[in-house]
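Just the one chain here, the form predicted alone, laid out as structure tokens.
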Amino acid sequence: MGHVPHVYVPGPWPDATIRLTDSIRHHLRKVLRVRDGSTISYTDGKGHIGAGTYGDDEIVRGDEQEVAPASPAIVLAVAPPQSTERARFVVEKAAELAVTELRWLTTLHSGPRIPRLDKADAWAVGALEQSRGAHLMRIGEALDIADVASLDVDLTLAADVGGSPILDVLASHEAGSVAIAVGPEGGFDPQELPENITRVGLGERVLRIETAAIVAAGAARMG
């Protein structure tokens, strides 16, 4: 099913066919050039995924299954990069890595404006469709580092130069949920990180925000 279009269609789906919104129909016909009678893959972004037939601006539902969320659950809190393109990169790559939730992080040295929620959601949907996922990454309200420290997760990490190697820290914990904070250019203020957040290093080089965010999320997902 590698060449079959994959589309996000919010549920619920109460009938044997799924009626599509104007924007989804436009995307399928004009962008993906899907023709009537074509096989199409679809998901509600909550783990329900199926393969059906497209026609008359609707999807005739076919074989469907439930897909379990990726483990561990990952909350990625990232200081917004300095450009829209770099922020979009963070959203798209985090979604492709099946990050559970993305939160923009406000810090003492944060400067750039936080991307609009509707834009970030659209980027996440595009990444979900491209990566053929079943779970849409949530994008929550912005928070600060104290909020990150109080999240209900098994393990809370912050990318920080001089911290313990992230892979070593992850290997020493059997965490079902992880929160990872990535600070702004130049890193966190020395007095900013709460004591109950574990500092982790991402390698010998100083990384850009978006690179650090994806390295950290990838380590948590693959480790």
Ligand code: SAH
Given for the second form:
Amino acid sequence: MGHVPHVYVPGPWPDATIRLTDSIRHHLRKVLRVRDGSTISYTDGKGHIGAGTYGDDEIVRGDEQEVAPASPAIVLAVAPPQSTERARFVVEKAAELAVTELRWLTTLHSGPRIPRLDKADAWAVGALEQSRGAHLMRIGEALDIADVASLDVDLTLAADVGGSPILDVLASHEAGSVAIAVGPEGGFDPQELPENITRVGLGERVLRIETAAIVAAGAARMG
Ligand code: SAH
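Let's see the other form, the form predicted in complex with the named molecule, since the form predicted alone is already up.
Let's see the whole complex now, leading with the same chain.
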């Protein structure tokens, strides 16, 4: 099925066919290069996935199934990198790694340069389609580290140079949900990290924000 295009079509789908908006049709024809009558994979981004037939302005629904969300649930809170391209990279790679929710993190040493939500959502949709996922990564409101500490998750981590190796920390908890904070280029301020957040290390070298975000999310996804 690797060559079959996979498209995000928001639900609900009340009928045997899914009517497509002009922008989705355009996307299917011009970007995914789908032809009338071809098989298409579709998802509502909320766990439903199906294989149907594309025709003109609709998808004729076929076999469908429900896909469980990836475990553990991961909330990734990342200080926004300075350029749009680097922020896009974070969004796309986090979405590929089935991060549940991405939040932009405001810190003492980072400016409030938060990517536009509509753009970030579109990057997440592109990555969902490319990686053939069934759960669209949510992009929530920006938060600060105190907000991260009060998220309702089993384990809260902050990536910090010199922290305990992340794989060891993950292995010693059987967390169903994990929040991970990644700091700005200047690092977290020594005063900034609350006591109840475990500092985790990602190897000896100083990583860029986006590398740290991907490594931390990958470790949690596969740990
Ligand atoms: N100048 C800062 C590093 C900033 S790197 C310092 O020396 O601490 C940007 C962010 O990536 C950091 O705040 C941290 O969250 C994460 N990061 C980078 N390298 C890391 C490593 N080796 N271990 C853990 N976190 C790291």
